[in-house]
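This document starts with one chain, in the form predicted on its own, laid out as structure tokens.
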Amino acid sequence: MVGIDIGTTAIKIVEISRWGQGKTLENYGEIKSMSLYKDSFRSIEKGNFLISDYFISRAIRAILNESRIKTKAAIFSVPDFSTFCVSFDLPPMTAKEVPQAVYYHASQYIPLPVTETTLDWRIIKGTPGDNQSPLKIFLVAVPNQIVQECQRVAEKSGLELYAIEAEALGITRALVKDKKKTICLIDIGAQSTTINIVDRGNLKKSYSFDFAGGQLTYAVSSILGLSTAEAEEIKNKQGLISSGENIAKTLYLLVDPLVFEVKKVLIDFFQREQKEVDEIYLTGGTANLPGLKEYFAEILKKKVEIPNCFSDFLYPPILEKDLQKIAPGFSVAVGAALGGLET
């Protein structure tokens, strides 16, 4: 199965296979938008993510060819700002009644007409058929426009669109292995950040925020008068532990609002569920920012990890260091591909 993550500034693709209980990383590849086009691949302002079917499919074909990926079945991941995630309660009912009830209630929680979206949902609490068991539903709604765009890109890339999936579901599958813990999973992308609460392996809540790694790069670029590429390199090498006082101070000022939002989410979860979050996982392209993991741990008083989405795969040992370095940025693509192997 192939998993495809069309990010704001890069496209990442992984090809994985399963033999019995084992999983193998067959191939992987990445391409930056700046190598093909002057703008990003995605745009929040436009409400969707495609600049051009041509440029996106061209980039995907380049990765497929360079990485020698032959598998045609692909799952596309859809970003948080192109989906609507919500959880809600239903009264006790039979399994046969649940789909119609979900469809009926969806219109109360999503800003688009239900007829203009594709719905994906799962029961995260309760048992259908038990008259004493209310149900809690986690719902994801994807605008049909996004579905159609994915279909066009897949066709022009020579791929078969196996499925599309919300980012939050994919990274949960890729990173949360311990089904007994409650995890706060923070995905820091180039254009937005999602804070997800995963309780015993089930995605319970997903919150989206404007904080993005691109803001940090822009700040460094402005302070030092450097190009975006040069600022990105300095940011990734020095981060919050930079010896340049202005750089570190500015990055802390930008990171603090995110820490505040995480605090609010943790408090809200505790008040609703009477349950503490056990650990915090950082992922996304900004997760490896020097000093970020330690700062989160210090302020939030929680154990903070940067999990490796490749940890359960078989691959040549020579790739170990490279994969560990790039793993946070590939969590979405790996999670999408794993979804295809599990069905």
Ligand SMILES: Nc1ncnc2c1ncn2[C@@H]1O[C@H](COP(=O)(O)OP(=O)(O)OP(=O)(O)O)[C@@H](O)[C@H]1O
Contents of the next structure:
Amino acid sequence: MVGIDIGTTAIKIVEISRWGQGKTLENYGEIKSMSLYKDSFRSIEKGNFLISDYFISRAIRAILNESRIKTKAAIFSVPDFSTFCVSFDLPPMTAKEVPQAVYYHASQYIPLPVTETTLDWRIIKGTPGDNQSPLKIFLVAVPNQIVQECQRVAEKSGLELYAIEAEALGITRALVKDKKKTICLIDIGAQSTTINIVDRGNLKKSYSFDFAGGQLTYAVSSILGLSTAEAEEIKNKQGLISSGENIAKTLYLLVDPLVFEVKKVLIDFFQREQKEVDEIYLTGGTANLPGLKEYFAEILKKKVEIPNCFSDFLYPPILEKDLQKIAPGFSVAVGAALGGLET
Ligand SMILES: Nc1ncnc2c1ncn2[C@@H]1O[C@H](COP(=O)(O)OP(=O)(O)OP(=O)(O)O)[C@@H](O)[C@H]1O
Ligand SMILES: [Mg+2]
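For comparison with the form predicted on its own, produce the structure of the form predicted together with this ligand.
So here's everything in the complex, that chain up top.
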């Protein structure tokens, strides 16, 4: 299975396979938008997901060639802002009745006509067929327009669109292995951040906002009068533990609102469910910002980890160091591909 993450600054692709209980990382590759195309690969504006299918399919083809990826079946990950996720309750019913009930209820929860969306859902609580057991449904709706965009890109890239998946679901699958804990899973990319609450393996809530690594780079380049590339390097190397006082100070000023948002999400979750989050996971390229993990732990008084999405895979040991470094950026692609191995 191939998993594709079209991020703002980069496209990442992984090819994975399954053998019995095990999984192999066959190939992986990445291309940065800057090296091909001055603009970003996708936009934050709702309803306009991919900027140019010409550039994107060219980039995908380049990665597939360079990484020698032969598999055609691909799962495309789409950003959370282009999908609608809700959970709702259904009365006890049989497995056969569930699809129609979900379809019927969906129209009350999603802001688009059901006929213009593609629905995907799963039962996250309760047992169908048990007449004592109400059901909780988690539903994802993807606008058909986005499905068509992905179909076009897949076709032009020589791939078959196997499925489409929301990023939040993918990273949950890729990173949350402990199904007993409540985890706050935060994906900090280049343009946006999502804060997700995953309770016993189920994605409960997902919030997005537009803080991310791009702003940090921009701030460093402004205060030091450096090019974006130079600022990027300094930011990635020194981050919050920079000895240049101005750099650290500026970065803290930008990171603090994120920490505040996370705090709010944790409090909100506690008030709704009377449950504490056990651990915080950071992922996305910006998770690697030096000092960020420690700062989160200090302020939020929680255990903070940067989980490695490749840790369950078999791969040549020589890759260990490289994979560890790039892992946070690949969680979305790995999660999407894993979805295809589940079925
Ligand atoms: N070592 C590092 N320290 C800090 N930031 C880093 C490091 N390595 C990469 N980044 C940042 O991570 C960001 C890219 O992350 P990622 O690949 O997750 O983004 P994306 O998926 O393209 O963006 P988005 O999800 O917002 O659309 C860039 O802003 C980059 O500067
Ligand atoms: Mg991303």
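Since the model is a prediction, treat every value here as computed from it, not as a measurement. Whichever C-alpha set is largest while still superposing within 1.5 Å between the two forms counts as the rigid core. Residue numbers count along the first chain shown, from 1.
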Does the distance between the two CA positions of residue 241 reach 2 Å or more between these two forms, the core being superposed? no
Rigid core superposed: residue 215 CA moves 2 Å or more between these two forms: no
